[in-house]
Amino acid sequence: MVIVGGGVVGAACAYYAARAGLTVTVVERGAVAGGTTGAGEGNLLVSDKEPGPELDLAVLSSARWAELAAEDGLGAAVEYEPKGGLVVAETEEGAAGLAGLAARQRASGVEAVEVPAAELTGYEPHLAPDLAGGMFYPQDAQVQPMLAAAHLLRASGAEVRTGVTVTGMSRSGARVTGVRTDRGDLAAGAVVNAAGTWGGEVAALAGVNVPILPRRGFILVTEPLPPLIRHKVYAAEYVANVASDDEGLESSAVVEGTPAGTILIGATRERVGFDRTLSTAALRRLARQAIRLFPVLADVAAIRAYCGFRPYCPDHLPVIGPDPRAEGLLHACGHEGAGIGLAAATGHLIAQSLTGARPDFDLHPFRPDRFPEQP
């Protein structure tokens, strides 16, 4: 089989497919984790999703990531941190909304602990003192995404070909039987489209429509600091921004420390195509929102910023599974900003589909042919 894309989703597909006994080749036109994965924060979140198929997938993936972390020292290698997430509200209305969301999420297997305002500093001593309350999610975790992709690929034993661009699909009748590349053809019993933000372009090579658009996001990185922030902390507005269809700039603070001592501050969202122009307005807004949560950051230097492009689908659900319009083609893309967190479950489910096993999870909501065909 051939997997198109060397990000964390493609790497997870390779890992689970190889573990199921398949021979795997991964082709990547750039470097491993050189696209969206390399610009991510490494979020493994259940806290930011409304009840439904994506949350169910996230709960499954959270368990898979924990299993991966326990295998052969992989957890330390990818900087897996099961530190939990703290979602905070500035107003009583916001706190009530958090409580309502958590109540609905618990029915899907999510652990959520209500944190009164007076107890917030017990979780995070440097939080602003005037917040109205919060919710703690023990299942939220973090990895270093580039390390995760690299180590999953290494553990898979797959043949990895970087600097190779897929230019077309090989066929035998209606069936996809491999890929054509700028370095020659590769025959395969199956092809997995794990091309992230470019997944729509890869799908089009097979003559099928998978409408994936780029959604730009910026992240600020601070100077290295002594341990300051214990958990992944974000404002309640982040959940609404994730689900928004607006094209304009949206932002809500997501603040977390790293093993290296730097603090990552995200996250913005805007649909501007593949424009990488630095937006000082977006960065200023992120900085203000982070300082609102953690006033101590006002005197901390930001040493760099970077951006990436989330693979956005119109219904905010990823595309996972076999494509009935092109036999032999499977998709594992369109995860928007949740690809790192959902990668483990996606890879596991793709491997089950490839081997004919009954998937642990109903893939119908993620089916590739749910979108209207383009003329």
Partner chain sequence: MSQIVFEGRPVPFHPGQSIGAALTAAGIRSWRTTRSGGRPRGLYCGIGVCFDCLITVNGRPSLRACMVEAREGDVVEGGGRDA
Second form
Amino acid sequence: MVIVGGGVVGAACAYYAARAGLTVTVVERGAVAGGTTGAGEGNLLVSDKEPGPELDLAVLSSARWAELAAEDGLGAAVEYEPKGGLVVAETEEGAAGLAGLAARQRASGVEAVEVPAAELTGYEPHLAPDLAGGMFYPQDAQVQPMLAAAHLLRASGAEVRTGVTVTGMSRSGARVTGVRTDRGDLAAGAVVNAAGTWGGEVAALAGVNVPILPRRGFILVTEPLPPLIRHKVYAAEYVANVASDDEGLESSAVVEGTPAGTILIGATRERVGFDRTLSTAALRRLARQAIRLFPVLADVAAIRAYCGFRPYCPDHLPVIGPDPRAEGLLHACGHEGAGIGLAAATGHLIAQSLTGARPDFDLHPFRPDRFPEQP
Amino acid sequence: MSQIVFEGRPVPFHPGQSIGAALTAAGIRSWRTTRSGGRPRGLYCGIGVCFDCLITVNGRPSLRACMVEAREGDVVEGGGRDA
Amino acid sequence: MRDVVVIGAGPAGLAAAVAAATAGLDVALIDAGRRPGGQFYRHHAAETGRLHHDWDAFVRLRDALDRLTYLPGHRVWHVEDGFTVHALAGDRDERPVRIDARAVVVATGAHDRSLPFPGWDLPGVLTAGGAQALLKGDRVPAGKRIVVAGTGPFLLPVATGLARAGATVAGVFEANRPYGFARHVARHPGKAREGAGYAALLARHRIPYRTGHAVVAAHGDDRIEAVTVARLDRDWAPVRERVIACDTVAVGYGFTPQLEIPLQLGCATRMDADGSLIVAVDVTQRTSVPGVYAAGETTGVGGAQLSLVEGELAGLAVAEAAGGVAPDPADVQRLLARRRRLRAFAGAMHAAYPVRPGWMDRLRDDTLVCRCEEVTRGRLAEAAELGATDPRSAKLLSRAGMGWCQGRVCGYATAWLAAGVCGRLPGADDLRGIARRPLAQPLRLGDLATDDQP
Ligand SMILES: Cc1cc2nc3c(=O)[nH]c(=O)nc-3n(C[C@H](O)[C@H](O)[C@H](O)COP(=O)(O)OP(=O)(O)OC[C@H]3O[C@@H](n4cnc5c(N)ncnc54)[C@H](O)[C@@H]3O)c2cc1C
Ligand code: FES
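Got the form predicted on its own; could you also share the form predicted together with the partner chain?
Following is the full complex, with the preceding chain placed first.
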């Protein structure tokens, strides 16, 4: 089989497919993790999702990541940290909303521990003193996304061809039998489209419509500090933000420390196409929100900012599974702001589809042909 | 001659000199250690590019010694916030 | 809203700002330094110009600063299209400042280009430019017994300046053998005089000058005590080595233009003959972005005289575009001719002082490449094994270039090492991949959170 895209999703597909006994070639036009994976934060979150198919996928993925880290021995290499997430509310209404969300999430297998206002500083000593309460999610974890993609690819033993662009699909009748590239054709029993934000373009090469658009995000990185923040911490408003359909600038800072000592503050959400120009307005918002949560950060220097383009579908769900319109083609793209978190389960489900095993999970909500055909 | 105080000891300077220059003139070549290797560092680029020369001045951390002009009585410690 | 903001008050920026102001424009000149002059005219508070070439040209420009708004001690962290310059003012109690202007001249200069070697992180190893800055700006010689090494004519003023200030210069080790270059120097009376002056000073201070030699390692525990100097073959592989005692090394392998601001603004870049990324400009110093001009080292490393000419051309072009006093065509012709000559000279210099691949032979597995994040050559090799085939992915997989300096110091070396994995030399795309720095300076989150005022 051929996988198009060497981001974290393509890497996870390669890993699980190779484990299932398939011979895998990964074709990547840039470098490993050079797409959105190299611009992500590496949050593996269950806490930020409303109950539904995406949360189910996230819960499955969180278990798979834990397995990859422990049983498969990749934990240290990918900097896996099961540190847990702390969601805080500024107001009583916010805290009540959090409690309601947590109750619904628990039914989907999410663990959530209510943290009264007075106990917040026990979790995070530097939190602002005037918050109304919070919820702790022990399943929330962290990986370093670039290392995760690179190590999954290496552990898969797949042939990885970087600097090679897929320019077309080979067909035999309606069936996809391989890919055309700028370095020659590759025949394959199956082709997996793991091209992330560019997944729509790859789908179009097979003549099918998968509408994937970019949603820009900025991340701020601080100077290296002694350990200051223990968990992933964000404000309750974040959940509304993730699910929003608004085109304008939205942000809700997720603040966390990294093994390198830097603190990551991310991220904003904006629909502005593939525009890399820095938005100072976006950075100001992130800085304000981070300081609101952790006043000590006001005096800390930001040394870097970067942006990436999340691959999103109009209904905010990824596209996973075989495409009934083009036999031999499968999709694994469109994971928006959660592709790192969802990668493990996605790879696992794709491998199951490829080997004809019964998927652990109903792929119907993620089917590629759920969108109206383009006029 | 004017003085700053570096880690408790007086260091002279000429008005207009950077703190990094004053330390160098006093024979002090390093004033911070690296985060993981614990290695000593001082001036390298001399023009504000490398950030090897980080100091804390009057409690203000993570300043560049080669960029900050010395002022009478400045209390200087080596290193930034991570030290 | 000003007519133009000039960023950088070195030769190029000063010349641009003064030319534009003289033509009647409302000009702001902004610079991180405490005094005007940039790296070349860096000077002490009580300077008389004794140690400087072309000091008169500087004095003329400095005396014209009252025609414009000069903002020293301002570090620009971002420029937005339109144009809005965001800066921090003050060296310790910084304050966010914002300046709006209809045009921008980028004259941010360059910094030393570093090539790592074992021990280069020891205290007492400085860049050549760093040693020069300490001497010119603070009147402090970087050490007592100093080895000067690297490549390029710049090593000469550094070595002779240190000797004149009383330091012992144990040797100048020029990695190249630039025999043909003398021919080009001879054609420029000013440069020939300057070169003869250095030769006389080297002789007077008995400073050995060795071509085809380099410092390949520095030794010491907590500070440098000695260096290994090697004779190099044509590709810079070390052939014969000896150890020289010293307390300081000043080393530089050319310069890297500072392109943060033009890249923030989306200006097109290209690779220059010296292997550095530079801003592409047309005959009037215009970049690919309307309203943005660049001059001096950002458009190709070529020295202070070339920078003065380019700056003046940029200033005149901005003024003309803004409807200011039209420049005298004869003046413009004279400047263009001078720029041609000086550019040709710079081209000959780059050809005579290249960087050769043998520098990588000096690295051991435990040699630091990235000083900030303490990333060794061994870690970069691991990243390569994981699939890092270009400098950007090498950075993402190893953390080289992710620390305080954001790859300014290690970026060039990382580019060589990453491209070398695929058996190529670094190209423009390799350098572009690690040159973007949306924050050109660190800034406190508290300052970022505040709206700066025009
Ligand atoms: C600011 C920001 C923060 C984020 N934070 C998180 C987070 O904390 N947690 C989380 O789970 N997710 C996060 N995300 C989202 C996450 O990064 C993405 O969902 C995920 O990286 C998508 O992975 P991917 O493999 O699908 O895409 P990519 O990593 O983009 O990989 C696709 C690859 O396909 C290649 N490709 C495209 N077309 C072709 C072609 N024709 N031929 C060959 N190759 C091709 C591309 O070069 C690319 O490398 C964040 C995203 C952003 C922008
Ligand atoms: S010596 Fe490099 S920043 Fe000060």
